[in-house]
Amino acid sequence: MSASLADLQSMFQDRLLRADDAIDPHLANGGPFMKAYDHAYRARLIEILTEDFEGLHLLLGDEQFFKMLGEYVDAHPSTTRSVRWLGRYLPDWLKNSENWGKHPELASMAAFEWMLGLAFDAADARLVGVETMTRVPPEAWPMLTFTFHPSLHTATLDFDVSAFYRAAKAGVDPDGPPIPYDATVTWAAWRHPEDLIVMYRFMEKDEAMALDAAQKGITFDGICEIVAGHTDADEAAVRAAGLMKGWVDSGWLIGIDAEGMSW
């Protein structure tokens, strides 16, 4: 029995991913050493995930952490050429899992760490500086739309996991478990434009809503309306402008535009 190289590669992949034994007749002596691969591939996927979720590891402990990752890999096997994206479903999977969903702090930790990872290895882009903003004519401001740096990512969390995460990274015992919020809080993570360190901070509700709107293409005028719902109407424009300055100073913005206008 013969098969093309492409067919053999496909059958080998099916053996790794789905325990399909269609390749066995094509192997010498039935492939007695194929069993070495039966668990190695899955174990390697789990090992990769451990590098992305150190805080989650500390939160669960070795036994429960590796048990959880095994269940996740079985539920969400790798489907892309790069295993970089293997953990992208973990936060939602934890939140909706019958077993792990009983511990909502796990989903918050996973979402927080995945956000940091996305910020770390995002593409680079030229930033908009304060001097660019000062050249915008006053009549253009209401129509301004914004483009954000690829490293800027957000996560909406039910628990404050930041202190626990820092303890995990430092290799020290945390002061206590993650603390639940009274209401969900949005965090932002981005890569510092100069030293390339991933920065992160929580956002007040109006800033989180303003950022979400800006990322969806809402104009500055629309952002001011959003901010006005959380502060005195007379101060909304000043507050919104302050948010813009903070985004520029942090290196979040890479583009500004006003439809039909140029300067």
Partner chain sequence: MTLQGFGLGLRPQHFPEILGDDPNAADGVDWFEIISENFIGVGGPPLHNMMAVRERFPMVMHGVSLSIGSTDPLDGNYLKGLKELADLVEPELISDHLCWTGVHGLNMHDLLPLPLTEESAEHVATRVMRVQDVLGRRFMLENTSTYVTFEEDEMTEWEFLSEICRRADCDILLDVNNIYVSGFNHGFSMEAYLDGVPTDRVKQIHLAGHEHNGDYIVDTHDEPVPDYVLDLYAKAVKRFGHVPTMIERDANIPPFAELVRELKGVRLIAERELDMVPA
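Quick caveat, the model's predicted, so the values are computed rather than measured. Residue numbers count along the first chain shown, from 1. Compared with the form predicted in complex with its partner chain:
Rigid-body analysis of C-alpha superpositions between these two forms gives a rotation of the smaller part of 19 degrees.
Structure of the form predicted in complex with its partner chain, given the form predicted on its own:
One chain, no partners, no other molecules: that is all that follows.
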């Protein structure tokens, strides 16, 4: 009853994922210490996720937090080489979960924390400076497209979780629960170019829409149109240019291009 390497590995993995016992006859002496693998799989993944979601942990408390993570690990076995990415589906999974979705502040907290984690160790890239913008000829501006630093990430939230998160990180009691927004608000997180610390702030609606468009490759002209929907048409270009300068000052931009030209 000798099994192939492929079959043994399938059976072994099914044991870890679903407690399937097909591998048992293939374990020498009945595999008395198989429990070391059984236990390690979920424990390791939950330990990693616990480090990534301190705010969520404080929101839920130990019992509910670990129950939730156990359900998540079962729903999303890892498909990546690094444990770094285990939590990438957690915000959406929480939002769409029949049980956890009843508490939308959970998905907001998870999205917020995941965004900060992405900003922390995203790849490095050379920034565009303010002087670069001054070199762009005026006639090129309408067709400009923008490339953003890998550390810049956004999250659109139903709750303001920032104060609660800061309390969790500091290990102090929060002043109160996360506060629901009347309408969703988009936050941005990025890494400070010199200090390498993670910065974050919320964006006004027009900036969030402009950034989203710019990240999708919409030209400066198109971004002005989006901004014009939120302000006086005459001021749209000024507002859009102001946003660009703010993005450059914050270290968000790594490329400015137009029709085959780069600055």
